[in-house]
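Here's a solo chain for you in structure tokens, the form predicted on its own.
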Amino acid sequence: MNGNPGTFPRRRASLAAAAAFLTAVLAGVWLGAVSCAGGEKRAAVFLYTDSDPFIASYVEEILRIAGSDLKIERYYARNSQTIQNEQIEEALARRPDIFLVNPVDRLGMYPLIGRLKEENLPVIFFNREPLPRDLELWERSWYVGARAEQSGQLQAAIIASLFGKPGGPAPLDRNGDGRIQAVILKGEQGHQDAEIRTEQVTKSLAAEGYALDILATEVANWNEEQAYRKTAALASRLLGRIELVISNNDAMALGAIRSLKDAGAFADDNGDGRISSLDKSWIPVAGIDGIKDARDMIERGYLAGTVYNDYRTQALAVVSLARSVLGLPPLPAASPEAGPIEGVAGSGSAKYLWVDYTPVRQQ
């Protein structure tokens, strides 16, 4: 498995360096937002669901590094904005020191931000970005995440590495027509990341000269079981034609692989004792997120590649920012390495912390 393939190198930095970056940025930009230091602080963390493996890893990392002086209260919204709104009102009565919000509906954050402004409570959004104009409503609101455009572009780079240069020899072009017959598994209809990832992967491939025929686009709501069922229906009529599966996340990619395997794909056709692209029934499936199960499937030869959504560094950014806003000491240096964090200003104050994606693929 290769974390830095092709022309996409990535600098690595220690947690201490990343934390020092945050401390310097916060000291220079958000000094006016820092609350009185001292004592134990409480953070209320709101998560859109408890069934997303990526979000589960993300919140576990927040809990792991938060520190004994920052107590975390978790709320799971079961993918309902109504439930999340009710949970936020419940938490307001308990008066935590800071809100950490993974929204169900990024378009519905204006009332929440206005409410927290009234209460003079800071909020850090993560994973799902509110509208910029909503984020600007309250100077003590921020966003931590990764750029969806980059994930689609890197996913396209992984696919390009599999199919070779356009017009050249392409063993994975099973029917030899010079085109790629693909199925797309979409996270949510209208969801910002799903739309951007889908647009960018297809646009990037087209810009490099690849001819893509989209056989079907199925919405599977980031869910492995939904992807399994929808891919099964597609395989029943398209199995011999599918040359590529593009998935907006790893969970759906894993569901697609299970379904295609049940339909007869991913057999050890050449009898070499392992599953790989050398087998005629192998179908390239590309995901996004880099969850552990996806990396395991890359090692086993089933998943062609994924794009690592660096939840560890994002969790570091969330916790470091929260601790600085609350006047708590910086995180200790003794932690796993973290990637670079980029601060971006908005309306005169730094509003965004961005973390790069990284391509991961079979060797």
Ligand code: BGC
The other form holds:
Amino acid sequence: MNGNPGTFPRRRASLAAAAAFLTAVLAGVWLGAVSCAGGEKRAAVFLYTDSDPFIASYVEEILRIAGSDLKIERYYARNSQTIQNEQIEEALARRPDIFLVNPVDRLGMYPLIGRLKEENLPVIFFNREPLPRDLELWERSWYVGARAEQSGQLQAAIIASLFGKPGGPAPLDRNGDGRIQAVILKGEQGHQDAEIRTEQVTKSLAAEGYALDILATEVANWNEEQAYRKTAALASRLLGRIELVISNNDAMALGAIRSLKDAGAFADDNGDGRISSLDKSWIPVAGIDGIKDARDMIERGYLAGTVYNDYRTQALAVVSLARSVLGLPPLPAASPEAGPIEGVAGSGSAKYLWVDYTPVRQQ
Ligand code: BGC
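Can you swap the form predicted on its own for the form predicted together with the named molecule?
The next block holds the full complex; its first chain is the one shown before.
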């Protein structure tokens, strides 16, 4: 579930002014709460796993831009909330100045938020969104993320551009029945991005007039290997009928491509020396994230497109917000590629920072 901004006031930052914007948005919230400004501060970062390529790039970026006056300790939870809770208790004993949390179970953050409130410690959640009512519990808690709806809608736009206008000529409608036979690879159940992306991509295609037959929906938990295995099982009965693979993220899209290739798809059927949609066995696969390996697969003609989940700007939002909260000076200059950061209030104070997705397609 996404924190619905509802009727709360919104403000949009210019590209270069992210840090100043954050200071302005948060001024009322934190200035009074900071006891000692300046000096060196410590942040403890909690990650749901160490084997998610998207999260790995995100954390690397946080570390890269944090600044020498903000020391960062990392804890990886091996996808277990129990482990993450223990790590948080352990970290509490070392008393970092701020917690940056990528939860394992985003729906179970109530006790943690209560605990941090008790300790008067600020917390920024990112990528896996706690329930709004849990976040409201503690005024020094925030969420940095990207709107899942937008990624589903942009993914649908990429797919629409591949298939052309409904009813028109569609070479990728391989059986020519005027419908698209699709397979969906879903991320982890209950993750806001898995649920909302799936709903929005299918809804948006239907709204544009595409008739979609969902041959199968497989949960592969964001993971390339799981997607490889699940697609292999599907391909053994459905290859030849699959006209589209919709994946909730790039890692699973890459697993699917590898698997379909092993099953005989993505061959250079027309012998032009390259892999492209002109080859009869080519199947459009659409991902989300824009990680490096996915961009390479777009270049090489395999992956049809992806939607950039702008982890650089999200990391910038996390770090800028953390620095504001801790009374550290703003980062010297926002990165030139940084996108807009939108601040949205919770009941009474700025709670959410949102970053836009952008589409990435084959040229
Ligand atoms: C990303 C996935 C990632 C997940 C982890 C999503 O926003 O698209 O690639 O596995 O977050 O929480």
